[in-house]
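In C-alpha cells, the next block holds one chain alone, the form predicted alone.
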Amino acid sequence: MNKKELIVLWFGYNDLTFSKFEQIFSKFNDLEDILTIKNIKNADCDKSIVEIIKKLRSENLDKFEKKVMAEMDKYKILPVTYFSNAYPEKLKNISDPPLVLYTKGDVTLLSKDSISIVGTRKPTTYGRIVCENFTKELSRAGLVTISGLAYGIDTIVAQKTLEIDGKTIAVLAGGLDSIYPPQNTGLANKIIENGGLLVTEYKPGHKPLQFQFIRRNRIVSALGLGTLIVEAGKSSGTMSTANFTLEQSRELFVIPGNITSPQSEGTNALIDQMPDIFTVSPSRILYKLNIKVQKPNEEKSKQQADLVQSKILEILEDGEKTFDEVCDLLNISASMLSTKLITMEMFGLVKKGDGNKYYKL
C-alpha cells in the first residue's frame, strides 16, 4: 500500500466523513504533502480540519499500517481506498463514497457488469417466485447480481445466483468480523467459496446500526447498472434504494404487484408515480442496459415453443411488428398474446424494443 493510499486508510479508521476529505483533497496537490507542510495553518483549512492533520502527523503511520494489515490479514479482509485501482469509478461518482472498501472474496467483481436486486424481508409466494426467476435469468445473462444480504429478498438473490453458479456481491451494514443476519453467516461463506464478494464501509468490530443499513443502501445501488425491486411496503427501507438509484441516474426497474398486498403498496406507487419502470421480464432489463446476450439455438428453441409461440417467431422472421401487428396476423385475443410474448421474453426467444415492437432472438 503507497503512502497516499495509507493516509486514506488512516482517514477512514478516523471514521472521517467524505465531506473533510474532499476539503482537505483540495488544499494540496499532493495528499502526501499534509505530512510534510510546515505551517498548516497557512493550508487555509478550517480548524477541525487542522486539527485532523495534526492528529495523522502524529501517527506512526508505519506501525498503524503493520497493526490494520495483521487484523486484516485475521479475518482475510482485502481493505480498497479511494485510491486504489480496484476502487470502482461507479461508486466514485456519487454523492458521498466511502474512502475505504473492506473486502472479502474476487474483489474485480466490483468492475463487472451488474443489477442490484432489493426488496421486503418478507416476500409473499409470488413474491419468492419472481425474485427466484428473475434472479437466475439476471445471472445466466453474465450480470453479477448485488444485495444486502438481509432476509427475505436479499437472502434469495444470493441462493439463486449460486445455484446457477453464478457470481454475487453482498453489501453489509456492519464489519466483516461478524455477519449480520448472524443466520446468514453460511451464506455468506458459500458467496465467497463461490467466486462472489462481501463488501463494506465498516471495519472490522464495527456492529451494524438501524442507520447504517440506509446508507448501505447507497452503495447497493450504486455499485449496478440498475436496481431491480421486487416487492416493497410503503414505509419499507427499500424505498430508500429506489432513491439512491435515481439520484445517481442507475436505471430502476420495478415489478408490479398484488394490489391489496401490503409488500406491493411501495413498488406500486413507485409504478404509479413513474410508469417507465413497469418490469414484467428479464429480458427487458437487459435490453435497457445494453446488455448483450448469448443467442439460443434457433432448431432448439423452436422446438421449446408450443404452436402459437412457434407462429409468433415466423411472423418476427421478416423484422420486428408491433402488438397489434402481431395480433391481427395471429387473430389471437391480447391477453393470450401478451401471456406468450412475457413468456417468450423470459426465455430469450423475443425482445422488445421501443414502440411497443417485438423482433426475434
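Remember, it's a predicted structure, so these values are computed and weren't measured experimentally. Rigid core here is just the name for the largest C-alpha set that superposes within 1.5 Å across the two forms. Positions refer to the first chain, counted from 1. What changes on going to the form predicted in complex with the partner chain:
- Fitting the two forms on the rigid core leaves the C-alpha of K20 displaced by under 2 angstroms between the two forms.
- The Cα position of N60 differs by less than 2 Å between the two forms after fitting on the rigid core.
- If you fit the rigid core between the two forms, you'll see the Cα of M69 move by less than 2 angstroms.
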Second form
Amino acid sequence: MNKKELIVLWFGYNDLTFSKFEQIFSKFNDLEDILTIKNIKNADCDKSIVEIIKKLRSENLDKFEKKVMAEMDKYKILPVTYFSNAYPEKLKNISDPPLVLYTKGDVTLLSKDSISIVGTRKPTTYGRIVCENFTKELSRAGLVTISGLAYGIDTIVAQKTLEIDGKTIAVLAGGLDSIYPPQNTGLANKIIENGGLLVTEYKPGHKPLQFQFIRRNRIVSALGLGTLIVEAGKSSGTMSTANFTLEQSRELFVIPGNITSPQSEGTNALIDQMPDIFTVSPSRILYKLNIKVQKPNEEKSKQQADLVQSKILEILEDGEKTFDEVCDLLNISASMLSTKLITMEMFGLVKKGDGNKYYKL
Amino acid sequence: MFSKISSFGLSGLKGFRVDVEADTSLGLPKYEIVGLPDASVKESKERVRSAIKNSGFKFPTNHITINLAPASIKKVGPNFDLPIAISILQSSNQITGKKCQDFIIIGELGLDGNIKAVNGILPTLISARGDGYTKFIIPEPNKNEASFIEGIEVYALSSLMEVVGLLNGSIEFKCVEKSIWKGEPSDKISEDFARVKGQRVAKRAIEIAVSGGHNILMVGPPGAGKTMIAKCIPSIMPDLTFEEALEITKIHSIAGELDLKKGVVSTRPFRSPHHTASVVSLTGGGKDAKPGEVSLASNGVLFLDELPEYSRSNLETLRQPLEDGVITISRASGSYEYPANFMLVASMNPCPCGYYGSSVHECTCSPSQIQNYLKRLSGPLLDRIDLKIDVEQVDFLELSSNTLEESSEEIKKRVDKARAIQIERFKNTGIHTNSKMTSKMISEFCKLDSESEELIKFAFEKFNISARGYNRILKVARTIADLDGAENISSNHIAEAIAYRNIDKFSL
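Alternate state requested, the form predicted in complex with the partner chain (shown: the form predicted alone):
Zooming out: every chain and molecule, the one shown earlier first.
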C-alpha cells in the first residue's frame, strides 16, 4: 500500500467526512505533502482540518499500517481506498462517497455492470415470485446483483443469484467482522464462496447503528447501473434507496403492485409520480441499461402436465386461488389435489404462497 | 398379641406387597406407626382410632406398635387405614379366626367407620394378581374399576363393620360381578367435522395424522379454526382396544382422575393443558411422582394450543416422551416410569400479532420479532413433528354456504381401516402405529419403487430436506398408502407426504 492510500486509510479509520477530505485534497495536490510541508498553519484551512493533520503527523504511520493490516488479515478483509485501482469510478461521482471500502471477496465485481435490487423485508408471495424471476433473469443476462443482505427481498436476491451461479454483492451497514442480521451469516459465507463480494464503508468492529442503514443505501444505489424496487411500504428504507438513485442520476425501475397491498404502497406512489419508471419485465431493464443479452440458457425443466394438472393451470390462469377453491372447482379429493399441486410445485409450474394460496408461475 | 394383614402399595405403575403388622402389649398406653410411613399414613392413626371406636369396637388401651413391612420402601396415601384397623382388631382379639390371612385389604377409613374410595385400585389389583393373589377387600366405590379384572375374587365393602362381619364369618357377602368391557363411541362430547367448513388441507392432514398416530402442527392466524379442528379430533379417533383401555385406566386411576361410576376409561383421552402449566404438571412428578399430562394423554391426544407460548423448558421436556413413548421420573424416593404414548397436536400463530402472511389483516410485527417467535420452537422439537400445515381463514361465503361437509363418522371409518392394517402389520412388535416405526422397520415396510425414489430425490434437492425429514416423509407416506389400502408406497403417496411439510414458514 502506498503512502497516499495509507493516509486515506488513516482518515477513514479516524472517521473523516468526505467534505473535509475534499478540502484537504483541494489544498494539497499531492496528498503526501501534508506529512512534510513545513508551515501547516499558513495553508489556509479550517481549524478542525489543521487539528486532524496535526494528529496525522504525530502518528507513526508504519506502526498504524502494521496494526490495521493485522486486523484486516484476521478477518480476511481487503481495504479499497479512494485512490485504489479497485475503487469503482461510479462511486466517485456521488456527493458523499466513502473514503475506504472494506471488502471481502472478489473486488473486481465493484466495477462490473450491475443492478441493485431492493425491497421490503416482509414481501408478499407476489413480491417473492416477482423478485425471484427478475433476479434470475437479470443475473442470467450477466449483471451482478446488489443487495443489502437484510431479510426479505435482499435475502431472496442473494439466494436466487447463488442458485443460478451468478455473482452478487452485499452492501452491509456495519463492520465485516460480524454480519447483520446474524441469521444471514451463512448466506454471507456462501456469497464469498461463490465468488461474490461483501462490502461496507465501516471498519471492523463498527456496530450496525440504525442511521447507517440509510447511509448504506446510497452505496447500494451508487454501485448499480440502476436500481430495481420490488415491493416497498409507504415509509420504508427502500424509499430512501429510491431517492438516492434519483439523486445519483441512476436508472430507477419500479415494479407495480396490488393497490390494496400495504407492501406496494411505496412502489405504487413512486410510479404515480414518475410513470416512466414503471417496469413489468426484466427485458425492459436490460434494454434501458443497454445490456446485450447473452442468449439465456433455458433451464426450464418443465414437465409435461397431465390432464388434471393442465386443468389446475387453467384455473390459476386468472389469478391465485386457495386450495379449497381449486378443490371445489375441480371436484376432486383433497388428497389427490395435494399430490398434484406438490408435484407441480416441485417442477416449477406453480408456487404455494401464504395461506394455502397457489400461484401459476 | 401379634397379628399380620396383607395389603398393597403402589410405586409408579407397579404394586408391591405391604405387610401390616400390629402388636399390642402391656405397658403405658401408646400408639405408634413405623415402617417409613409418609404424612398421610401417619395421620391414619387418628382416623383408625375414631373409626374403630365409632363402629362399636373397643380401641385397646395397651401399647400398640404398627409396622408396615418392607420398611425400606416409603408408603404413601391413606390406602392402609383399613388394614391397620383390621390388624389392631385382630391383635386385640376382636376378630377371630384365620380368614384375615386370605385377603389383600385396601381402603381408607372415615371417622365414622365408613370406607372411602382410594386411587390406583386397577394397577394395584393387576400387579397383585400378577404376584399370585386372588382375594381382595376393597372400598365399595372402587368396585366398578375392579370389575374389569379377570380371575380374582373381590369384595367391595362400605364399612369397617362389614369387613369385620365378613372376616368373622357372621355376614355373607357376594364378590363383585365381572363387567364385560365394551368400547364406547368417543364422539359424544366432541365437535363434528361436518361443522368445519372448507379447510380441506387441514382435514386431510388430520385424517392422516390420526390414522398413523403422527404428530401434527397447525399454523395459522387467530380465528382460522385451528382449535375447532383440534376439538374434532376425538370424533375420528379409532376405538380403544381392551388392552389400551386398561393401560389408560391404570394411569387415570393413579392420578385420581378416574370416573368411579364407570370404573374404566372407555374413550381415548384428549388432554389440553394450558400454556401456563408447570413442567411437573406436564411430565409428572411431585412428592409422590404422580403421572403428568403426557402420561394421562397416553393412547390419545395431547393438544398444545399456542405452542410458542409454552415455556422453553416445558417444550424441551416433551422430547424424550415424543421419541420413546415413555417418561421416566427420577426423584429422591425412586425412579418411576409411566407410559407417554401420545399423539401431539399443536397449533400456533405465524407471528406474535398472528397475521403474518394473512391476506385479510396486515401483520404489524418486525422481521426480527417473527424470527424470535418462531425460534421459540427448537429444531429437535420441530423435527419430531411429522406434519406441519397452514390453516388459513375461511372466507364468509364459504362459512355461510350450506354445502355438506363430510361427517366425522365417515372419516372415522377410513381411519379405523387404516389402523386395522397397521395393527396387523405391527403384531408382536410392541407398537401400534406407523409413526412409531424404527428405522429398521422403515426399511422393511416402506420400500420404494424407482419412480418414488426419483421423486423423493428430486424433492430432497428442491426443498433441502434433512435426513430426519426423509424418514418422516416415508412414515407419513406409509400411512397415506394404508389409507389408500395400497400394499406398496407409490409416488403419489410420497408426493402427498411431501406436501404436508410446510417448510417455508420456518425459514424466513
